[in-house]
Structures are given as C-alpha cells and as structure tokens.
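Form predicted on its own, single chain, as structure tokens, below.
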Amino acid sequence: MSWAVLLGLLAALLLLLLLSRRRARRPGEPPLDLGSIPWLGYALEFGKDAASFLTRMKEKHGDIFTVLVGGRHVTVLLDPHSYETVVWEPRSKLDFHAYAVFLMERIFDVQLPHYNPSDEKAKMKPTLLHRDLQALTEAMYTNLCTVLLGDTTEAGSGWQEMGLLDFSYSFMLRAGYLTLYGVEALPRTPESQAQDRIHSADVFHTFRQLDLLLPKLARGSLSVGDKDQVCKVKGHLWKLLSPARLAPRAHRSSWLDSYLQHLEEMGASEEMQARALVLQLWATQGNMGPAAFWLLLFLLKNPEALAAVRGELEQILLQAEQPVSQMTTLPQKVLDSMPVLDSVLSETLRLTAAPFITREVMVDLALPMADGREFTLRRGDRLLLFPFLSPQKDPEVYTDPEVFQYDRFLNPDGTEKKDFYKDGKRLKNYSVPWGAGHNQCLGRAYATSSIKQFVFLVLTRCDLELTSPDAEIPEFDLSRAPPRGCRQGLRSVSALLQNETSQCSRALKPRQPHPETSSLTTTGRKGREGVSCSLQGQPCVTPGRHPTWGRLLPPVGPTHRGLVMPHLLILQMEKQALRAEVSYPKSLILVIFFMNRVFREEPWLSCLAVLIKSSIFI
C-alpha cells in the first residue's frame, strides 16, 4: 500500500471520528462557532489576522463567544469591564502556567525540574522594585551612554543612515543586556567600555537572528534551512550567556544573581541555565526596542508631538544642576515628572501593544459578566482576552482610535488622564499593554524608565530625521511587535559631546540581514530522519524535536507542505493525551500516535510497533 493511500485512509478515519464528535452548545454557554472546516475550525483565519477575525466574530456573536481553533475550543472575551474577573481568578480555576511551560519547551528548549512559575515570580519580584529598581535604572542610563554615545563617537562625523528599527532595537537591547548581565570590568575605562560595545553588539546580532525566526518557530513553519540557522544561533547564544561565561562579569544585577540561585535550587544543569538565560533575555528585552521604535517613529511623523516632548525635556535640563553632557544618571523623580512623554508612551503602547491574555479552564466554571449575565466555561477549553481590540481600539472608549494623539492621556491641566468610559461606566482597564492581574509584567517599571531614558538621550544628545519624511507609517504586524516591511530610515546621528558642538555620528543604514557571527561548529545530517546538530559533542534540541518524540519533522518539501499544519495539531493532541490534559477517545488516541509517526516518515516497523504498543488503548 502506497504512502498516499495510507495517509488518505487514516485522514478519512480521523475525519469521521471528528465529525461524529462535533461539539454542541449547552444551555448557559457562550455562542459557539465551529467554522466550516472540521477540527481546524478557524485556525487559518485566526493565524492570518487575529484582529480582523475577532472583530468579525464580535460583530456576529457579541463580546463573548467560543470558536474552534486547531482542535481547541477557545472562548474569547472582549468586554473590558469583565476582564477583572478573569485576571484575578485563582490558578485552580483559570491557569496560565501550563501554556507558558509549553511555550518555554517548544520555543526555547527550556525544561526546568520542579518548575513553579508562582515561586519564580515571588523570588524575582523584589529584584525589580525599590532600591534594586533604582540601581537598574542608574545602570541602564550609564550603559545607554556607553553604547549610544560611544558608537556615535567611533563612527566619525557627518550624517549617516540606519534603519530606525535597528537603531532603536540594537541600542535598547545592548544596554539592557549590560544592565542585567553585567559589564566587562570595573572601574569603567575606555578600553572596557569598548569591549562592552563589541560584546553587546555580538549578543544583539545573534539574538536578532533568532528573534526574526521566532514567529515561524512558534507556528512550527520553519524550513530546513531555518532549522539549521535556529540551531546554530541558539547554540551561540547558549555559549554567550552560559553561567561560566557570565561569572567574571562585573556589576551584575541582583536580578541575575537571584535568578541563577533560583535555577540552581531547582537542580537545573548549567546547560539548562544557559537556555533559561536566553529565554529571559528575550522576555526582558524583546519588546522594549520595538516599543522605542514606534515611539520615535510617531514623534518624527508628528511635529507637534515632537515639539511638546522637546519642550518638556528642555524644562528638565534648565532645572538640572549640570549640563546634559555631564549627567551620569536621571533621578527617578525626574523620570516621574515627564507627563507629556508618559502620554506619548501610553498612546504608543495603546496603538501597538497587542498581547493575548490566555487562561486554561481547569474546572467547569461560571463566568460572571459585568452587566449581570453569566456564562459557563468547560474544563479543558482556553479563555482568551484581547485588549488590543477592546478597549485599546474601541471607538466608544477613544475618539478616532486609529489615530495617534500624543496628548490623549493628558488632562487639560497637564496631569495624567485616567478616566475613560464604555457603556457609561468608568473603565479600570482602559489600556492593557503590560498584562493584568496575577500575570502582570513584573518589569514594567524598569521597561518604562528604560524607554524614557533612551528617548531622553536621543532627543537631547542627537540630531535625527527620517530620510523619507513623507512615507506612510508602516503597517503593524500583530504576529510580532516590529513592523511588517518597515523601510523607515533614520538620517543622523550628531551627538553633542563634551564641548556640545562637535558633531559625531554613527553609520545608519536600512535594515539588512546580519551575517552569521557565530564561531559555533555544527554538523548537519539531512535525510528521511530530518536534521540534527551538535555542539561540542552535546546534542542540541532543535525546533520540531522533543526528547519525548525523538526524530525531527521531515524536510518541508513540495509533498510535505500541506501536512505541516495537520501534524502540529496531531502533535498537540498527542502531548495532551500523554499528559492526561484532555480525555480523547481511545480509538482517536491510536490514530493520533500512528499518524504522528507517519508524518515523520518513520520506518514501517516503528509504525507497526506503535500499533502494537497502543493496542492497550482499544
């Protein structure tokens, strides 16, 4: 029997099983929409443009509904008045941790023994507050000066060009890395600062290669070449951020020391600690650079907003006790007295921050709505909030919600505006860029201070302008914070150093793929078993590979492209079945296990062995 016939028979059997078990809406449950494609439901539409899809579903069903997405029933809640009930519900009812662990393993190959996100959060929270937060803020300012002003000095004078996204992302991540993970040596000398610039640039360029592939990695749509690249980049990052490599670094943050201690207490190996540190680099730095990009872009495209921010900063400099070129830090009280810049940042995040707030429904649950209605949620479903649609883009909450208004979050007297209304009632959650409730971002104060310090330095120490000021603002890609196809260039930078008149600049060019800087040696094996790699003799877990599942997916050639999405869905079901997360029929479990092996092109004997071993389920 040919492979095509076998796959056809198995697919038909699976389809019959699924069609015979189509879910029906029970009394008291939200409106149910399964779509026209069995099992897949609305997976393709959701993945292509979640915002447009959910907007259409809201118009059809209202502000709460359940849709079928890739074998999962997802209940979407779009009533901002009711968010508070969800985000503070205890983990025993609505849990985020299982999904977070799944993403840790799938994207960053991190598997921590005895991992408890609540314990980790409790231990790390003190390192991002009060005195430790002040230390982070001061170190960030120093490191921003090191990389931003130091690079402009080394580049020489004259106007140069650079992509605005790379400009913002590189300096923010490099300074953030030095702040959290330590610097070359103390006291800071020109030589050690030069080494910091070189080393942080290596970290950024390597990280950026992984960052560009993260959307594909999350979706499981990597090509064979992408898998090789991800393996190499991850290996180099693990080497750069290994505990042994970080041990001699000076001025390490208390956050890093506490996190490493936490990993050691859990029994994580040094290799796994390095992987966890790469995960944390992404978690702590992955959004600050893109947020700074959007903020600068909105300012450069809105002269009135730019003039207002510059005027506010000029007032701060007039009250300062020393010239800006001699300032070694921005006191917290100064950072807290920037209402115009705060409003610009809030408006930027309102327009561009689009987090999904997800919870796994652990028990059958009655969800009370703010308007008095009550809906029943089923155990095993997923609950999703999408504040980007409501309240952030809701025309009832914000006038002209698609338009950037720099003073939207300012009262007429210049104080922060906090009163926004929907359905005649004041909103508590009128913008949710940092998450909410139990899972609100711990580092939001550090991130906010860092972005404001970066903007302060750029606007007070540099001259900058767009090379194409008439070009439209690029389309926002909801699958990733950086813009899709952004070609906005930044023309400048002239840093005002020491005498405040000498002009120095950095070469700024449109974003280009950076060449591989890794010295990592890899070995690849391609064929029916996929691709593998090694690092100094140690196996490297790569996308599509999991210790439980063994071999990688086969190369995505012309005959396999149509099978990628079904395999991912079946793989998810297999994991759920093994972890007893979902009670599938025994006959369906057999088909799931068998088809996983078929999609991986495993030998016939292996597939038959699965059939024999799985016979206990029937």
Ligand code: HEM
Second form
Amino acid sequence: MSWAVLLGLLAALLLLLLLSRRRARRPGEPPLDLGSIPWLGYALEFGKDAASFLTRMKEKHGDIFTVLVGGRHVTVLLDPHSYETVVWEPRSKLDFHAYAVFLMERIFDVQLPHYNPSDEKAKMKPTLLHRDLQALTEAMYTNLCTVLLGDTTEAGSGWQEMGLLDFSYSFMLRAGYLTLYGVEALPRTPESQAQDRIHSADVFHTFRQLDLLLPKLARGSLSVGDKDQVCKVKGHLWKLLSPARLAPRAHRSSWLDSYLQHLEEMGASEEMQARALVLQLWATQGNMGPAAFWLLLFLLKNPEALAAVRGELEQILLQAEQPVSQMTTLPQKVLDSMPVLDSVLSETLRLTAAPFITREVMVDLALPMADGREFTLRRGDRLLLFPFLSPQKDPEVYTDPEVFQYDRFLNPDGTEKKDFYKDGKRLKNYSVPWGAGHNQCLGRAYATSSIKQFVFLVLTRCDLELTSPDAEIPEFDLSRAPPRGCRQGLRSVSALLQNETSQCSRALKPRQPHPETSSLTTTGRKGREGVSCSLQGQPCVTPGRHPTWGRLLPPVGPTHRGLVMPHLLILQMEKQALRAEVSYPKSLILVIFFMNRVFREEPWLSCLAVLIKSSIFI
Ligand code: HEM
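Output the form predicted in complex with the ligand next; the form predicted on its own has already been displayed.
In what comes next, the whole complex appears, and the chain from above leads the way.
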C-alpha cells in the first residue's frame, strides 16, 4: 500500500470523525436542529433559499432555534418583539464587526494595520450627521443636477429610452461619488461639469463590473476569466480612487477627509488607502441606487401613488420662492415635510430590504425574550435576525403584506404612522431596513434625503413613463431568487448582466410623451427645461457605452428577469458571506485534497468531496 493511499485512509478517517461529532442541546438553549447531513447540516438548503428555509424552520420550532450550517451553529431569532434586546447588547457580548473585517479582507483585499472598527466608527459618525449632513445633502442635489439633467440635456430634447435599474443606479452612484469624493473644480463651470459627468460615468461603469462579480467573489467561485476580470476592474478602481488622484479634487466631503486622515494615522500605505476607498464606495453607494430603482418602479406601476407623490411635490413647488429650474438646493425643512414620499420609501424598503442582521456571540449569554422566556446562547455561535420575514412580511403586522400600499405608513391625518401591532402588542421595530440599535445604518439620513432628492428631480424635471405600462411586475425567476413572496431582496447579480446585454438588441420605436405625464408638466413646473425621458423597468445599457448617455442601446421588453435585481447589495453580500465565511477547518480542506487524489476512482467519495467543496463555496 503506497503512502498516498495510507494518507488518504487517514484523511478519510479524520473526516468521519469530524463529521460524526454532534452537538447536544443543553438545558435552557433554543431548540437545536442539526439536519440530516453530518457537519453540513442545513448549509445547502440555507444557501439555496434562506427565506423559505427559515419560514419552514419557524413553523417547526417557533421563533427561536439553532441550526447547523456548514459547521457553524446559527441561532435564528424571528420574534420582532425580542429584537430590541439583541441590537442594544454591547459589542463585548454580541459583535457586529467581525463580519466587516472579513468583508474587507476577503472581498476588497484591505488589510489595515491596527484596525479598530469602533475607533473608525467614532471618527466617521459625525461626518454623516448634523452640519456635515446638511453639506452632503446640498452637494448631492447639485451633483444630481449635474449628472441627471446634464446627461439628458446633452442627449437632446426628445424621448430617450433606457433601463430603469441602470437609470437609478447610475445617477445615484455618480452623484453620490461626486458628493463624497469631490468634483473637478469649484466654482463649477460647464466644462468642469462635463468632466464630472465623464469621470463619474467611468467610476460607475467600472464599479458596476465589480459589483456584478461580488457574489461570486464572496463565495470564492470565480472562473479563471472572472478572476482576470476582477483583477482588471479592481486595478482600474484603485487607480481612479487613489489618494493621489483624489488629492486635487474640489469640494471633497468631510467624510472623505476624515477617512483619509484615519487611514494615514493607522499607517496604511497609499495602495491600501486606495483599496479601502473602493470598499467604501461600495459600502456607501451599493444600496441607494437599487432602493431608488424599486421606489420609482412601484410609483410607475401604481398611478394612485404616483399622483399622490406628484401632488405633494407640486405643493412644494407652489410654495417655493423660485422656479424649480433655478433651485440650487432642497432645504432640509422641505425634505422633512414630504410625508407621502416618506411613506412610499418606507413601503418600498419594507418590501425589498432583506438584511441579515448577524452578530457573533462573544460570551455565553442569556437572551431574554419579550414573552418572558429566556434562552442561553453559546459562545462562538452566530446570532441571526431576519426582519424581512417578521415584521416586514408578517401578515399579523401588515394586511396583505405582499402588496405595495403607498400610504401604509400614513395616518388618516397625513402624519407618519408608527403604530403596528403583533400579538396585540405595539412593535418598536416594525420595519428594519436600516438595522437597529448600536449598529443602525449611519448613512440613513443621507441616504433618505438623497433618494428623495433624486425622486424630486426626476418627477419635476423629467417626463417619465414605462415603455410597457401595462406589463405586470413579473414573477421572479426562481432559479436565482429567494422563494415566492420573499424574492425581491435576495437577488443574484451576475445573471442579470448577461440578461441585460443579451436582450438589449431588440429595437423599440421612440415614443411620444404619455398624456398623463404631459398634462402634469403644465402644473407646478416653473421653468422646466425641455428634458424628457422615457424609461422602462429594464436595464438595457451595455457597460462601456455610457459616457454621455448619447448612445443608448434600444431597450428591451419586460421579461421576468429584467425586474428582478439585487436590491441591497450589502445585504446580499451578507448572505453570501455568511455561507462563505462558515469556517472550514484547514484539516478538512486537506482531507478533501487527499480524497480527490487518492479516491478519484471511488464515485461515492468523489461525490462527497464535491458536495463538501461546493457547500464551502456556494
Ligand atoms: C438605501 C440605503 C442604505 C441601506 C438600506 C442601508 C442599510 C444598512 C444596514 C441594514 C446596516 C447594518 C445594520 C446592522 O447589521 O445592525 C447598515 C450599516 C451601515 N451603513 Fe448603511 N444603508 C444604506 C446606505 C448607507 C449610506 C449611504 C452610508 C454612508 C454614507 C451607510 C453607512 C453605513 C455604516 C457606516 C454602517 C455600519 C454601522 C456600524 O458600524 O455600526 N449606509 N446600513
């Protein structure tokens, strides 16, 4: 018997030992479900369709249970009344940042010496609040005008057709990038603004190529071609966002200056700083565009909602001191008095934001539930909240939870509705798109005003209609989506690009302005410029052809795929990472290696190896 066979046998034995080690439930712990596959547990089901898996587990075990997912024990909490305790636990007990560090290293190649997430958070927080927030909001308005109105004006006064996702994502990200990372020159000139448009379009298109490959990157399943592409795109982004390239930019945000200073204080090299800035571009901009896409789509598909929002905006325009074309900003007090648009945004996020709120359990911990029960959490496990199932899609909390109701978050007197109930008790966290507690999204206020400004500009300065207004929002494609009723928030990304590019070649004739939108243009749009825009719910711009929007490819008729898209990429990534990070012991990887080599001829063993490997990298 050769040494290789011996080693192989040894490895197989080790594997069996590892696989057969089963954990037992201790008194006081939540129901434990290890699944039927040793060690893997529910990794495959969880990875394939987390939302329906969790729904099934909830029916079986109730609103708290522990499942085995690829060697990790994950305690899932689905009682929204009990979220409050978890989100306010100190980091020494339930840690949020381990995941962020993982993301930094694995996906964005960022390794920072002496990195302390709490320190970083303390430094960055003030730059997104109060006076700095006001500066960001004002800059965002100007930059939205530069890219949105500049592009559409440059492209001529007729109708243009382009995909709604690309429209929303690109304009939001380009304006967001200029806002945080600075503009070409101050004071702005037509030339510098044209340069801002070209440069921000380059950033967006390069970013988007990476964005589409991120899920595969997170699960380590890039093909050789993908890897080359990722290297190329990252390299380009690192150059675009290098500190040297950013140094001469004007009107940089205090967020950027503080972040760069923080990186320098940590001793990060120039190259590492550029990488960190790419990570931040993704973290700050990856969710706003998709959120704006869903909001516009819901409006365009719900005439009553669109009319209500337009009515609200027209009131604002009537009270404004200057015509909309001369407005250089939307004052915060105006942004704060848009209850209808606020309700539309909350409803959009309720239906589409599906964050996994995960925390590492740092010490053995007692978790008191709102109903008086108490469970023990074990150190080293992971705690997972999934507010998308409850409260966001919970029929006890929301009637017809699948239906978009634009005024769901409005009281009859027009004020914000905040009272939602479950089990007869008022819920504190009745929708959790921004997270909650200690780690609630720091960019929430900036993101909210940016999305509102974008909607304001689109609806007041452009005519807008779907090219196929009668087409239903299609069923989602099950091969890439979470289950029925839960799909919007958990999309896969890469297939969409293929779909975008493959279907963009079908031609449609340009259309005339829609009677409804034409008539609306007459009221409340003082000094409106001749910009009109026909949009459809379908991405259809081929990357690389973008710079001026002048050469848009013909749009595509709606299909199932066009409307399904990654909503919140941070959250999408969280899902991927949860699986990818499931730490496989190095010994197991070695075992697989030997199994591959030695038992290549044994079909059952190779199958097992393939199964294990694929679950590692799903
Ligand atoms: C629609 C847009 C956005 C959504 C839906 C969103 C959502 C979230 C969620 C769910 C979390 C995690 C909360 C947790 O696990 O407890 C988070 C964290 C965070 N978000 Fe956002 N976010 C958005 C935009 C932004 C923007 C524009 C910025 C910054 C400019 C930002 C900065 C942050 C930061 C810094 C954290 C980490 C907070 C911490 O470390 O405690 N977000 N966000």
